[in-house]
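One chain is shown next in structure tokens, namely the form predicted alone.
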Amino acid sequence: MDGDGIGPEIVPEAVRVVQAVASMKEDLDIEWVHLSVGYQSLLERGETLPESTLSGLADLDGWILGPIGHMDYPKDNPRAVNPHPIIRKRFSLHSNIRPARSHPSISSIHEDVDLVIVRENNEGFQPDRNVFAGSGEFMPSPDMVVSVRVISRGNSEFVARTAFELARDRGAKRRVTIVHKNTVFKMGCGLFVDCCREVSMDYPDIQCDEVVVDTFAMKLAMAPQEFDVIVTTNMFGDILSDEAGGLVGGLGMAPGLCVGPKYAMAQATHGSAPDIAGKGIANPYAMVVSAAMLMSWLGQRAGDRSAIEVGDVISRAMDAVLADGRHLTPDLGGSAGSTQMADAVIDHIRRVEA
């Protein structure tokens, strides 16, 4: 699914990349279905996320979605909505998994960061995904509104879970810090914490603490490496892995994964970018690591060692691409597009991986 604005430059940049390794194990086959979404959807569909790609969705073992502008959307059309919430919602895709790792190449804030904010996906304060029907958010009078946050315990045992395993996963560190605020939210955050703390016992083998959000996000800006996974409420995650992604070169270097007891959907965390769209210089790193998380997950989950291989090559073809520097896009000091990127990509994997 392309998505809007830059989507449609960076995506297929993404498949290929993911395509030039696979094409590599004789055991592993993959067929890619295109999807329609977003405003060139509304333009050919009159919607932005037809139910003929939801039950298409369904058929199949995980997506990459692009980006998508949905602020641009029309207002006063019921069919323009915002997919991306939609499709987490109905696929159960509970937690958000958002990595921010510094290169030493890229010009960062800070070096040797090494982090994952797993973040509650469904619930929260986001009043598009934290109701049946409806919204979350309404007002009441022309001079008040009222927010409704949701916490479950379901979806926080879940993300809970998702923490703990990619803690246990990662090795060195084996860590996990709770973000929270329960000073305040008692109920809320409260239930949140409970639940973590209730998961941790689970993990003998991985350490787990807990820091305030204000805090955390003071930490996490003067001494980043300190961390290693951290497990958080949807509103204080989306923040806060921004926040880690400013830290280690921009939005552009920060890749997300959407996961659920079935599916997942890699998403990179940065936006639409419409002020750059069609002018071919994307960086399009976010969402090719994105894509190889997508494959690793898939791999782990099927006992797939090949699909585990193609999420590893892209990794270490991508670190090599950035460390050699001749090949950067515009936003990481380079003068390279998005193709030229990811065709510095695919020759170092058939140079090196083959």
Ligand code: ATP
Contents of the next structure:
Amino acid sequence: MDGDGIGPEIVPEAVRVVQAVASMKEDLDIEWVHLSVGYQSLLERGETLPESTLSGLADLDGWILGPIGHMDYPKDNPRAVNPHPIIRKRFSLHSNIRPARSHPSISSIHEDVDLVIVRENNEGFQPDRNVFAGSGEFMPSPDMVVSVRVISRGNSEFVARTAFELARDRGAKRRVTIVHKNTVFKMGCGLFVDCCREVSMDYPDIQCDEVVVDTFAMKLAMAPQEFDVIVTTNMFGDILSDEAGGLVGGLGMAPGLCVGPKYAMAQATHGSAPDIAGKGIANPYAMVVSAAMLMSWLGQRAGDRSAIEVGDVISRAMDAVLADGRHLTPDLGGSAGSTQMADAVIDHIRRVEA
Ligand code: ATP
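What would the structure be for the form predicted together with ligand ATP, rather than the form predicted alone?
Below, the chain from earlier opens the complete complex, with every other chain and molecule after it.
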């Protein structure tokens, strides 16, 4: 699903890179299906999220979704819905895994950053996804708004488990930090922290600590190297993952994977970047690495070594292209286009990994 803005420029590059690695593996055959979503879908089919897309997704193992620029959709058209919260909710993609890693050759505020934020995806303060019908935000009078925040045991335990599993897999610092504000949101954040603590009992090999969100925002800016895996609620995670992306070179460097019990969807942290859309200069890193994360997840779920290797090969090739520095997009200080940067990744893969 290409999505909006820079989506049609970076999603095909991500597909091309994954396919380049997959085609080198005899036992891996990927069937690609293109599904309609977003503004282009509104123009062609009269809706931003056709039912055929939702039913098509259910038949696939994993999905790649480009950024969505729903702020540009017509406000008075009920068929111009924001697709990604609906997809995340319909398929129970409760965990949003968002890594932030610095690269020695890319100018960034800090060096040696390697952390992952696991954000709850489907409830919290987000009014378009935290109620079954209607909106989690309403106006009792013209001068007053009430916003409802939802925290459930089920989703909290699910994201906590995602975080602890990840800390175990990464094997680096083996640490999970619970970010919350239970000092004020005694019940909402209280329940979230309790659920994380309970899940932590199943992972005695993983260190678990707790930091209040405002203190964490400061620590993240000053010493991000301290952290390994961070687990938090929806809105805190939304804000902190953009901050983390900013620490390591900007949003073009911020990949993401939405994960549920059955499905996973590669979706970069950044939006549709309307300011650079159509120029062919968007950084494909976040989208390509999101797709690599999807391949690793699919491989781990199915016990498929080849699929896991696709993810590993792409990560190594991306690192090599960043280190080489000759084919970087303007946000990274270079002058290459999205296609040239993806070409360099594919070229490296064919030369070094074949
Ligand atoms: P939206 O309304 O879709 O959220 P936005 O502009 O508010 O769009 P982003 O799309 O996340 O938010 O963009 C924030 C800034 O980061 C913009 O200046 C954009 O150009 C830049 N940016 C985002 N993604 C990329 C990328 N892949 N490559 C280069 N720059 C990017």
